[in-house]
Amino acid sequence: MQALTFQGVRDVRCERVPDPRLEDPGDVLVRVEVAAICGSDLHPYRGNEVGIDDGTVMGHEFTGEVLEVGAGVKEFKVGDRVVSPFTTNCGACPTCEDGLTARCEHGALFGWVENGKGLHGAQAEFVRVPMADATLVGVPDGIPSEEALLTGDILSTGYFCAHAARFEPGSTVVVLGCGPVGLMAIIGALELGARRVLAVDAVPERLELAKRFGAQAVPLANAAELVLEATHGRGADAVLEVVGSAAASRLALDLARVGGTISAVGVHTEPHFAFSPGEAYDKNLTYVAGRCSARHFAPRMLEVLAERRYPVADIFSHRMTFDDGPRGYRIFDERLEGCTKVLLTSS
């Protein structure tokens, strides 16, 4: 099948690769419609996460058509078109019964290899799908792919981002960053009732996107400024910080107001907070972090979808095929040609 591998450091290439096959009773094979690059996959491709193997096959985000089901697959059937989040879970650990599916302690990400061990990914022809039964979502009618793939990643962590900030309905929100995930959490602030979300970023196209999603913009260079002016200088009931980087840490604490909480869904790579535990305690702050929980959040996101309020397609800048898609990974890391999202499928 072609794919698209990781080679090394800012080295992906789209070759042929041996097709996936069912390995255990539980999987299923899917014929991937649609992939996308995420933002989570330039910390292998970039070199800040390091360990995945060369000719790993790249990508987590991804909806398609089963093609064929392990003989313990009871859920779906051939032809069932489906949706993952970007890891694997069994649906009964104790941290899946919690909600954590994320940190199920049987699941894998999709997309990362290590000394030969782990889960290749989906931005390929067909991708394996271990635990199927509980990993999978079905995508109902009516709901296009490249919409539905957000399900298992982008949307579902704006959501948590704006679910795990705990504000009051009435609240103003911050959304600090405007890429894609940050497009997403305005949804999520929006939906869990925020009267007014402020988005604050450096990049016009971005800040024009996220008016178009439902925010104010916010250009980065004033953000303190014109949030405090917003807030008749109390400050931000919630932060959503989904940029991962300690400039950003330090903004959030500087625009959350006293009694306000951050929530941070950005991967940071950082050995040290950015502010101290001083800091935080004479702002009686929350601070929140970790990874989404996708397959929890993946139902309630397909029905946001099924609503239809929001432009959720334009989102993607880019469209191209595997072919292409070191090109993609190309602009994708240097922000060129407007780029805010690449959608990948196979022709």
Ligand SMILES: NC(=O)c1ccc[n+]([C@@H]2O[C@H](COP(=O)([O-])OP(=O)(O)OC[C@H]3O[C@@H](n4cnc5c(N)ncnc54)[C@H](O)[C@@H]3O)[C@@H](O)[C@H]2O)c1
Contents of the next structure:
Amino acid sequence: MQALTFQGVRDVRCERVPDPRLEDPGDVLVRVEVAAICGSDLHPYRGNEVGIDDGTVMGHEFTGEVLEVGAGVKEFKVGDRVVSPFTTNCGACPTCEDGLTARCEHGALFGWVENGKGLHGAQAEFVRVPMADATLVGVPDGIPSEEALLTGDILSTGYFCAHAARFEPGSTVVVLGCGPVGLMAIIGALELGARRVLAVDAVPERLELAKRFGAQAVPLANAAELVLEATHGRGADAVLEVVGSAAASRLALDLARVGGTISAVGVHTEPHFAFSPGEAYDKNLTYVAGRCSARHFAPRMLEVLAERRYPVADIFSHRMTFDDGPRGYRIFDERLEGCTKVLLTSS
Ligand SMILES: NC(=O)c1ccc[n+]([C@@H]2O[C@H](COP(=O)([O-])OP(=O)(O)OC[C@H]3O[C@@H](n4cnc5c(N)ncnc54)[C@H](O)[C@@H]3O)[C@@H](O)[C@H]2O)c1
Ligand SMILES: [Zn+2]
Ligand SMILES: [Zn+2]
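Given the form predicted alone above, I would also like to look at the protein as it appears in the form predicted in complex with the named molecule.
Whole complex next, starting from this chain.
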């Protein structure tokens, strides 16, 4: 099959690799209809996350059709349209029972094979999904596959970020970073009752998109001043940090009110917090972070999509076939051609 494989830093290639096969009775094979490139794919691409084997099939965002089911699979049959969260989960361990499916004791991340162990990804014609009964979610008719794909990661992640902040309805919420995940966090904040969402970024096209999703656009250069002005000098009730850098963490602290919350889904690889325990203490700050359990949130997100209230497909700035995928990585990485998100198909 055709697949986008990791070959080193800033080197993703479209190659022919062996088709995946059922390996366990709980596996399902999915024919990928649409896949996408995620900001998280850029961490190994840029060399910020290391350890991934050369030849690993990249990608963890996809919607597709069930092609083959293992003997133990009960919930899905050939021909079903399915979306998958970016990690697999068993559905039965204590972590899964807590709703933290992304931290399942038996789970794996799609598109991460290290020292020969792990799970190949979904930027390919076919993908093997282990523990399929607990992992996959059926896509209802009427929801386009490219929109359903967002529930497997970024829409669920944006919602999770807002949910984890536990703000009161009527709150003023800042979304730091209007990349694809930040744009989805705007939806999360509005769905959970934010009265006002102030979306911060330095990229004008992304701020334009933020407005289309229902936020007030705030240029990064004036963020502190405009957020304080909008909140009578108090700061925001919640800051959703959807960047993953020390600078964004620092700004989040500055924008949060006393007693406020920072909810961070940006992936952080720095060794220390960007603010001191004393600064957190002085603000009576709540800080919450982590990987989204997309399997837990996806069913609710499919309901949100069915209501068709947000122009979610507008985030796909580029659509291309797997052959062109290496270019997709390059323009997404370097933010060329106004790239916000790349959708991939096999033909
Ligand atoms: N926690 C999870 O489960 C999860 C899931 C998916 C993605 N992520 C992570 O979420 C983060 C965002 O993903 P994305 O695809 O939207 O990435 P992205 O890089 O496309 O978007 C980040 C945006 O933040 C802006 N930005 C940079 N510095 C800023 C600052 N100091 N203040 C405000 N904005 C700033 C950039 O201009 C950009 O538009 C990444 O770290 C990604 O890995 C986490
Ligand atoms: Zn992703
Ligand atoms: Zn589990």
